[in-house]
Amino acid sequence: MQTEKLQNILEAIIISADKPLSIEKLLTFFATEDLVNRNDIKLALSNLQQFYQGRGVQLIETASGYRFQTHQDYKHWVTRHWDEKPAKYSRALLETLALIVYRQPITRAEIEDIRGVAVSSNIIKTLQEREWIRIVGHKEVPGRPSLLGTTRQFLDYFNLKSLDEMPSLSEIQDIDKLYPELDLNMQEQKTTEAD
């Protein structure tokens, strides 16, 4: 099959898909007589990524596969036509998620021990409903508590191929220095003063 035709076919398949598609999944769209192999698809995807560089949309690879998405630089304009507002998450939910991401597998009791407060069932439920976390096993201690870990959907949502792409904890600890515009210390002071 001609490279340009293969690129057009892959472009149409990926744009119309409702979730990222792996190379293995893309291979299933072709019959044996199409003479398309894994390397052909990789080359065509690479060409498409180059073609879309600097445009309004981009072809990105996540943990689950390839998908088209709006380029981050144009988010401000694109979000204007959405009726629903993006979800806002509490600090407790984000802290819980961060502990699961960086310490997985981890039990709820271990999260509570680190945070110093109980973890709301609603937080765990919300993270599971978003399919960002799942039960990956049970700890071999009395009561056999569930061990929590992240999912491919978590990686896809945050445009990650693997957890190795997460910033290191030392980078996160210096986030107020790296991004002074966030003014995290002032937000914490306002919260403390309000209490």
Second form
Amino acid sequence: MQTEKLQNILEAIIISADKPLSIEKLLTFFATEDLVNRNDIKLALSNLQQFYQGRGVQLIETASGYRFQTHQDYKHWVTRHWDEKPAKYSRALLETLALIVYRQPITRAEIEDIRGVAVSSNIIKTLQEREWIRIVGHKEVPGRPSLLGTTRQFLDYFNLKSLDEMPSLSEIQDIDKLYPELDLNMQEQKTTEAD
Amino acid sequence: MQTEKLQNILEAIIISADKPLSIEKLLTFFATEDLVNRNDIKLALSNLQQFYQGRGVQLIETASGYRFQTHQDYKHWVTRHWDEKPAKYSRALLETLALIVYRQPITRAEIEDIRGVAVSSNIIKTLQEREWIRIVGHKEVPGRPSLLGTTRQFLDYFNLKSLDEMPSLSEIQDIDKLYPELDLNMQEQKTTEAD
Amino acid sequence: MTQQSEPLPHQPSQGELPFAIVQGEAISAPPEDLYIPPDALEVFLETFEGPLDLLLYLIRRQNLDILDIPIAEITQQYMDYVELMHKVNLDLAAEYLVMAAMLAEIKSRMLLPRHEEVEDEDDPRAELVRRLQEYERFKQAASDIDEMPQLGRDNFLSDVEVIREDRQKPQPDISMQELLLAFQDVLKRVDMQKHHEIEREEISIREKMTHVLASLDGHKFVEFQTLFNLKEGRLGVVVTLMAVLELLKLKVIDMVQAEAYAPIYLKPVGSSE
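And the form predicted together with another copy of the chain, for comparison with the form predicted alone?
All chains and molecules follow, beginning with the one already shown.
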């Protein structure tokens, strides 16, 4: 099949899909007489990705495959489709998620140990309902507590192909970055810069 | 606003919209300080249309506004989304249908409000094509959204004479008793089934 | 915002720096004359995710080296804050008190005379430092994760019109059980947010609402009485009436009557005259 035609077909297929499509999955859209192989698809996808560079939409590859999505630079305008702003996650939830991401498989007690406070069951439940985490096994200690790990959906949500793409755990940080909500530029206060 | 930026924003807005958007409607996405007027939008849209000339998707203008659609030249391949679908509806579709059954007449926004996530226009379309739901009226609020209700065909499919024969809420909550043979090991099934 | 009737009686020892700007208000570890709006104080104290977080803040605030914590001073400050939380009746998690005890213990051990050859690991602060450092890394990781672009918040899926071939596609089957399970799931989720009452009677009213709306569709006016089917019996008539009333309440239909005792007509709201 002609390169340009293949690109257009893939563009039409992926843009009308409601989930990411892997190369294997994309192959099933073609019949033998279409004469399309994995490499053709790979090449066409990479051309398409280049083509959409710097535009309002992007073709990205996540853990489950390729999908089109709007570029984050324009979220300010795109979110006006909906009356409500997406919910902000609490720090407790994010810290719990961070521990599961970087220390998986991990038990709830281990999370509590590092954070120094109890983890509410609502946080675990919310993360499970979002399908970002799941129980991956049980620890062979008394009570056989669940071991928690992240899912492929988590990677898909955060535009990641694999956990390797997560930023590495940082070294010790300065305080302004750690407590942005407190506006701690203590000596000279910027008076009205907070939103 | 810079032409290219405006084009990207419009591209992102329209491609993530579930319905055609008129120029008036598109104008509402911009604030005064964005310095965008009708003519800027018209020009940007016409550039975008040109840009998508000869590609897998095109930006078309319908009676109610601008919408991206897959190019008909590639419908043969795009249609395989539906061939390929396992003979199973997504969770999202079932939940949407259930809400229409029990809360009719109901608008799409109300369904989204209860489910807490957006309902894709394809779900509504699939249910309409199946002739299980239909538009029964319009709610007199801004935008005059459609009110959805179930049809005769829906009742026929489930061999019901009327919706009265649907189980009541309390019966649903005791679903295990209602269908003892089910042995609700639905958890595993739920996780493998893509949405 | 309610003004506290008396100044907070307790003064933390380090008063020279404002400890935060909360909702635009400077909160100092309070000077004599400052009245702290209790709400603002609560916001401030609630920003801590636990004792480690609070300790870390106290250390970082003074640019202290985490490896060389002046334990007596930090313990004092920590206790001040815990007391402050207690004063404003903030639900004080037990963990804060456990930490207080731990700090007190470290402090007392540090007061004991030490031998020259004592190694670093024997520093009673070592375990605390290790935990603080470990916690700090994940605190940072959490804010890094929050900044990563996320689907549904920063990026959105494409939703385009699909031109497809007009061929018969296989229609999935669904069972009543599946439908009910899906509904049960929605209900479970809704239960957590708000309570929705869905009664047995209501579904027949809702179905009737759909019927009434459908029979008004395309008509300018429909006479009220024609909506009732006497074959449905007394209950059917009542249900129809309730459906009409519900639709009126929702402002989906209008009811008009030219004069008293004249026939009553219904029409969809907004339909052209």
